[in-house]
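Form predicted alone, single chain, as structure tokens, below.
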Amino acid sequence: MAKRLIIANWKMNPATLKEARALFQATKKKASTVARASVVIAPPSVYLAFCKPSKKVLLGAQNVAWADKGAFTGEISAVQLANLNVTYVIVGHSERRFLGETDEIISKKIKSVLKQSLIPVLCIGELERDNHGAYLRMVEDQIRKSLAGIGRESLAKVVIAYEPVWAIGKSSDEAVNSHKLHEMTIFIRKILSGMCGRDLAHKVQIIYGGSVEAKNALELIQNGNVSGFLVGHASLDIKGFGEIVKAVDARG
């Protein structure tokens, strides 16, 4: 089984390079102990050239363009993250969903990723759920679309990310239960099972996002039948952020 993995999401903090820096050795610091588990920070795009990884801790990226280069302002390219020692890039978070994001963009997005030997997380999930099952439908499409025209092989090298919407935000108490999230790994799998193999698409990481916090991280991590996560908020703490990388690392 791939190590287990954990990706601390900044999103857009911290304010100054000075708190990022502080912030980025004291997660190193945090996970210097780990022996069973990846911690990925991906902080802000303007943080990264400052933020040097290691064995321990790897580098990531909130974002990137499907293009490699050209008359994208604003834009940061594959082949750009790659050389700032970029290991794994967020794709398709519900925050740049909303931005506008489709599934046809993110493909092209996955693709780029791809092609520079880097790792794409797939961000998924359903804005909320309902009693008929149409949430299943919409992470499903989410799945299908988004790695529309990925071989197999390349597409056991992906990481998925299931974050319901509803859950983001929210209080540990308002997340996902453990049960919920094993089945919804299990659905998970049989979809990509279908387009890649059962050999291969066991060997995709899944891992979970939406309020993970401390006061949850063991028992989702134990119960729930995924990999890792992917922390929001929690993330800038560094004492709780502690603690969720030392339940991951604990379950080995």
Contents of the next structure:
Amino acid sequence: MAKRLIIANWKMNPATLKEARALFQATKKKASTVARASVVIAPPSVYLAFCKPSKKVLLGAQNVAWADKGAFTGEISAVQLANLNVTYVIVGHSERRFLGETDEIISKKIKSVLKQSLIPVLCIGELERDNHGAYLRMVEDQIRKSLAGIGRESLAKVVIAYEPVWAIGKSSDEAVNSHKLHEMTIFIRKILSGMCGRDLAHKVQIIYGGSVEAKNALELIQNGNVSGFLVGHASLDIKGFGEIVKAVDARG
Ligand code: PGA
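Given the form predicted alone, state the structure of the form predicted in complex with 2-phosphoglycolic acid.
Then the entire complex follows, led off by the chain already shown.
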């Protein structure tokens, strides 16, 4: 079983460097006693250079350019992220897909991340659920296209973050339940098995994101068949995030 993983996605928060530093330090403190999970903080890129990762807290980026260098105003490359001690890179978050990012661009980004030996966290997830299985086709399509052209061995290094869009930014009551989550992880692993074989597919870490809070973290980690979480708004609340980390660590 892969080590458990909790990624804090701060999104476009907080407003000042002072607050970012304070939140980073406080999160580091909460993570200092964690034994069985890796904690990753993905701050806005402007704060990356000010956040020093440690053994217990690794650094993540929220986005990356698909190119290594060149005339790409406003973009940040995987080469540059690697130089800032980043370990994980979130790719294809739904909030970026809404800005026009396609599966084809995402696949190029993942290749660029892997080339620097960084770990891509591929976000996938349906917009809504229906009774005819269209949401499953959407998830399958995202996985196949986003991972197109990536070698079998490299596929096993990708972390998949299942983030149903309807569950993002709500409250724990509106998140996916552990039963539905468990079903989806089986579906995702089946697709991966078809792409890279059963053994490698079982190495892929699948985590969940979408209104993970202190209230639902334990139930989801115990019965959802995931090895961790991508946490948005709750990662800005140090007490709540500490409880999520504790829940994941307790599960072992
Ligand atoms: P949320 O965000 O925890 O606020 O729902 C998760 C995400 O978008 O990664």
